[in-house]
Each structure stands twice: as C-alpha cells, then as structure tokens.
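Just the one chain here, the form predicted alone, laid out as structure tokens.
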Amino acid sequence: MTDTYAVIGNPVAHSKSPEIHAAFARATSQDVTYNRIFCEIGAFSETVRAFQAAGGKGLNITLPFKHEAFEFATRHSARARQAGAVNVLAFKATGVEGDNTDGAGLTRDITVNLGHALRGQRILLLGAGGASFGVVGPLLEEAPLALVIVNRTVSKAEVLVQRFAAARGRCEFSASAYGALAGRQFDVVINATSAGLSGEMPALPAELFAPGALAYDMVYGKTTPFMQYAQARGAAVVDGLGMLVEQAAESFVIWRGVRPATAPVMAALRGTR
C-alpha cells in the first residue's frame, strides 16, 4: 500500500516539496505519494488530525505553523526541543514524533554544496521567526566567530539569544536592531524573513557585506530584493533551494530510513541537468 506524506502551510501552492520527494522516492524505490495541503490560520490541529485519520504517515511543516507543530507533537527530537519548533511530523503507533531539519539543511547546503565554511565566520541572521528558531542551534555548532540576530522587534531576537545562550561557546552571540548594524560587516548574511515572498527588502546598510561575503536567502525560486541588493554590493548570492532539498532529505530519512542523493534533484530543479 502506498504511504502518503504532504507539506502543510499557508501559502503552500509554491512549494517544490512534492517534486523533491517524488524524485527521492523514484531514486530509492520507495512506494510513497506526497501532496500539498493549504491550511487556514487557526485550523492547524484539525487539518493535521484529518490527514492522520485518513492514513497519512508524515508531514513537512512550513510557514506559519512550525510552533503549532511543536505543540501538536507528543514526542520531540533533541533538535526540535532545542528549536522549540517542528518542521517534520511522523505519525507512529507510539505517538506523533516532531523533528526539525531546517538547520541541518541550511548548514549542509552552505558547507557541503556551496563549499563555504562557517567556522570562524561573522554571521548575520535576518529575522527571528520560526525559520530562525530551527537554524540558530546548528549555526552555533559550526563555531562561528559571531552570530548576530537582527529583527524589527528586537525583543524577539533577544528571546532567541536567551534560548540558545548555553550553546554559544566562544561565539559573539547577540541580538540587534536594523539601525544598529551601521559600521558592521559580515561574512555570511542569511535572510530568514519572508520579505522576499512579497517583494520587500530588509533595511540593511550598504557596507554590510564583507569582501567575499555570502548572501543566502531562504526564499527559493526567485531573485529577491535582498539578493539583488547583496549582489550589487559584491556578495555571492544564493537562494534557499539547496536548503529545501537538504532538509527534505533529512525528512525522508526520518520517514523511510534511507538517505537519498540530493545533487541530482537540485540539478534537475535548477534546470542544469
């Protein structure tokens, strides 16, 4: 019998997850189907329960439901507990298992696929929402020189810093307002806001990008204003497609117990194969 999985979010029509998991299934000879589920705000729990009752085996969670998914899960992986957010649910006889593969997907894409080391780097993370909760811990594990989280509401960034303070090691780990970035430079700037989906641009100073900087936008499939701004100032720019594929591979391991190759899928999605 074919096992059913899906991605749930609002919006979700743009998601490439069904294509990615279909490619993984073909490559690993797994009998699965994978769909998109649009969920109304306020209806997350009932929508997930209906999917589970219909025999669904697992879900990927995208904006804006990652914190609700954490509450829905009955058991949590260590990285989900650390993040306080869940982007993978697995429905087992023993309960609903929640995990977070966002950080693993991001760091693997940057360090392995792009070949850009994070150790000893000055990293700026834009945004303090659910996506940031999932990546701060894995970023700190890479031992950067500095990790600064900037957000329009600084108190939200401060919550993240306090949550992960024990994992900071020797890293300069702090929260900031956008206006306080003037005069600072960073080697890696990661946009974890959803501004690019609506064509908006975070308020960044022109001198923000150090020579040879990497500008990484978690939004994928389009050139965002952030990417245009960074490229015009000499940074190497990349979208979040690699992160999406790598976190999907982590999800596939959780659900199916086999790790698919990611490079062929990324090449196909970018039209380079």
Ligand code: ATR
Second form
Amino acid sequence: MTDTYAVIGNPVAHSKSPEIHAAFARATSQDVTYNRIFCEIGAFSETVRAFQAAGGKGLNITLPFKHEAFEFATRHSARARQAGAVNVLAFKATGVEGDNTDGAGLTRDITVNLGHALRGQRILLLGAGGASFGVVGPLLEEAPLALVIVNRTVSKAEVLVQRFAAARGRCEFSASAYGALAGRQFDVVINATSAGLSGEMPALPAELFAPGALAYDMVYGKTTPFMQYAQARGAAVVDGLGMLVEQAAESFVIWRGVRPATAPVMAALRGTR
Ligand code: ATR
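For comparison with the form predicted alone, provide the form predicted together with the named molecule.
Zooming out: every chain and molecule, the one shown earlier first.
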C-alpha cells in the first residue's frame, strides 16, 4: 500500500515540498504520496490526529505550527529539543517522533552544495525569530570562529545566545544590535529575518562583507533587498532553495531510510535542467 505524507501549514498553497518529495520518490523508487494540508489556526492537533487516523505516516510542518508540532511529538531528537521546534513528524507504532531538519538543511547546503566551509569562519545571523531558532545549534556544530546574532530587538538575540550557550565550544558567540556592527566584517551573512517578505531589509553597515563573503537568504523564489544589497557589495548571493531541498532530503531519510540526490531536484526547481 502507498504510504502517505504531507506538509501542513497556514498558508501552504505556495509550498514546493510536494514537488520535491514526488521527485525524491521517483528517483529512489519509493511508493509514497505527498500532499498539502491547509490547517486553521487553533486546529493543529485535531488536524494531525485525523491525518494519522487515516493512515498518514509522516508530516512536514511549516509556519506557524513548528512549536505546536514540538508539543504534539511524544519523542524528540536532540536537535529538535535544542531548537524547541519540530518540522518533521514520523508516526510510528511506538509513538510520534519529532525532529528538526532545518539547520542541517542550511549547513549541508552551504558546506556541501556551495562548497563554502563554515569551520573557522565569522558568521553573522540576521534575526532572532523562529527561523533562527532552528539553525543556531547546527551552525555552532560547524565550529565557526564567531557566530553573532543580530536583531532589532536585541533581547531576543540574547535569549538565543543564552539558550545555546552550552554548545558554543571555542566560538565567539554573542548577540548584537545592528548599530553595533559598524567596523566588523563577516565571511558568511545569513538572513533569517522576515524583512524581505515585505520588501525591507535590516539596517546593515556598508563594510559588512569580507572579501569572498557568502550572503545567504533563507527566503526562496524572490530576490530580496538583502540579496540586492549584498550583490552590490561583492558578496556571493544565494537564496534558500537549497536549504529547502536539503531539509526535505533529511525528512525523506527519516521516513524512508534512503538519502535522495538533491542536485537534480534543485536544478529542476531553478529551471536549469
Ligand atoms: P518567525 O518566528 O516566524 O520567524 P518572528 O518571530 O516575527 O517570526 O521573527 C521575524 C524576525 O525578522 C525577527 O528577528 C524580526 O526582528 P524583531 O525581533 O526585532 O522584530 C525580524 N524582522 C522582521 N522585519 C524586519 C525588518 N524590517 N528589519 C529587521 N528585522 C526584521
């Protein structure tokens, strides 16, 4: 019998996950279907229970339900516990397993696909909302020289730094205000703010990007003001499509025990194949 999976969110119509998982399933000869589920705010648990009762095997969770998904899971991976958020649920006979593959998707896209090492690098993370929570742990695991979290509301960046303090290793790990970045340079700048969605960008100093720097925007499918700004200052600019495909591949591994190749799927989504 075909195993059923889905992505659940609000909104969810724009999600590329069904396309990505269909391509993974074809390439690995796995007999699965993957749908979209639109969920009303406040109806997460009942919607997930109905999916599970109908025989569903697993879910990807997108905004704004990653914290509710964490609460729903009966067992959590270390990285889900660290993030306090879940983007993958697997329904097993023994319970509901919650994992978080967002950070692994980001670091794999940067280090493997883009060939840009993070070890020993100075990383700047813009934003301290949900998107940042999922990636701080995996970024620290790469042993960067520095990881600075900058946010308009500095107290939220400080909360993140405190939460992950035990995982800092030898990294210079700190919170910052935008105004305090003047004079500093970074090798990798990651935009995890939602500013680009409304056509805005954080207030960045002009000399932020070190020579050869990578500017990574977690948003995909559009060119944000951050991407334009970084490009104009000589940084190599990428959007978050690779992260999306890599977090999906990690989910596929969790559910099916097989790692699909991601390069052909990324090329197809970018229209370059
Ligand atoms: P989510 O949890 O869904 O990511 P969020 O908690 O509202 O959403 O976080 C959005 C992030 O984008 C925050 O870091 C926010 O900064 P504040 O915490 O100071 O609000 C950041 N953000 C949104 N619009 C921004 C803008 N125009 N300039 C700078 N940062 C912005």
